[in-house]
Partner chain sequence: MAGRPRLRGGALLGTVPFFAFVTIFLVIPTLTVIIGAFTGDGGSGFTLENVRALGDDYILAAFGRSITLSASSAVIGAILGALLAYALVTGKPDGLLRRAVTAAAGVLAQFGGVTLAFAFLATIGLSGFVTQWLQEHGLDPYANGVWLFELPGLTLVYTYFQIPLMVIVFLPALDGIRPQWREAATSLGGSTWHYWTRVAGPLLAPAFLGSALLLFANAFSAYATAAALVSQGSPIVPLQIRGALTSEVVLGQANLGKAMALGMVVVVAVVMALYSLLQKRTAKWLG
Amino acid sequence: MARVAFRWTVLTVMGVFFLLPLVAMVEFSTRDPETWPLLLNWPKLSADYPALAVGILASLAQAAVTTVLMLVLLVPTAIWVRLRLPKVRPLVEFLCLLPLTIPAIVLVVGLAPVYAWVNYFVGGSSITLVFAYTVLVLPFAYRAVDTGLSAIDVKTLAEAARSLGSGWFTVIVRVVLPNIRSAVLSAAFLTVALVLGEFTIASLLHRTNLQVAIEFLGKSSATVSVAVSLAALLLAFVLLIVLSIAGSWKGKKS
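Would you output the structure of this chain only, in the form predicted in complex with its partner chain?
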């Protein structure tokens, strides 16, 4: 009995603590009844809050391009290293996990001179942040892809395809890739969620994205910024919950 009481006390107290800020955001953002309709009215939103509209579009573009860049750089390399260069694999793994021990604020300090060159060659557009973001998501994406590759017999698959006369491109794209589809998908989901929440690098390299725009807006219009925060949060929740449901479903199947 004592254990059940303890269990429900803990769960209730924690539930209140974690739900309260979300409830407060709903209450705060509905104080002005025009806030939520405004968010759904894109033309009016981009006319009234141009910086916010620019930030939203920048974040969506960054999420899409980072995902593509991450997939193109990481997936073929991870497969290739497993198949042909097992000795190089520890180095690739080390480099991919390195950003975990380097706080984003530290990475910015080192990236600032590199981005001086990026500015020089390709300009200061906010889409150039995708280079830094690809580095930032490497650990998470690598783990997802690596788990997927460990679960299948890459070598046998590749040898079978090779013995039937396919080239390496076919092996990677048409044989191995379809077998790690769910791992690649979860890497992509994580990438999108992380990029949509990124603030540190964008703000300190003087570029814009959703979070920078929200922070900027917070200084002038608290209600709208809280409403946009809540909307962005719900989007991230949906993305990550879809991801974890997909994960547990996959776990059940195997």
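Residue numbers count along the first chain shown, from 1. Definition used throughout: the rigid core is the maximal C-alpha set that superposes within 1.5 Å between two forms. Please read these numbers as outputs of a predicted model, since none were measured by experiment. First, how it differs from the form predicted on its own.
Could you please show the structure of the form predicted on its own, as a counterpart to the form predicted in complex with its partner chain just displayed?
No partners, no molecules, just the chain.
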């Protein structure tokens, strides 16, 4: 009984700790009745707050491109290392987890000279942040994909497909990927959540994204700034629900 009471006490305290700021954000952002309808009116939002509209579009583009780039680079590499280079796996894992140990401010110091050349050859578009974000999401995406690969017998599946005449591309795309779909979705969700919430690198490299736009907007219109922040949190929550439903649907289908 004491253990159950302690468990519910901890859950209640943690629930209040996480929900109270959200309730405060809802209360503050609804003081002006025109705030939330404004967020649903894209033409008016773009006209009244052009910097915010640019930041939203930039973050959505960054999230989409970073997710695709991360999956294209990481998933085939993780599968290939599992199948053909198992001795190299500790080194690959170390390299993928390394950005997690380096603070974002230190990463910016290292990335600044690189982005000076990126600006020179490509330009200062905010979409160029996808290269930095791909490195930033590697620790989270790698653990998700690696966990999915650990849950199945990749070598047996690959050998069976190869014995039936399948090429390596077919093995990866049509045999292994369907079995780690939940892990790939998890990696994609983590990537989107991180990109939508990233501020330090974009700010210090003088690029525009959602969080930078919210920070500037907070100086002129705090109500809209809080409302947009809350909407971004709700979007991440919806993505998590979609991921859970997709994982459950896969389990029922299999």
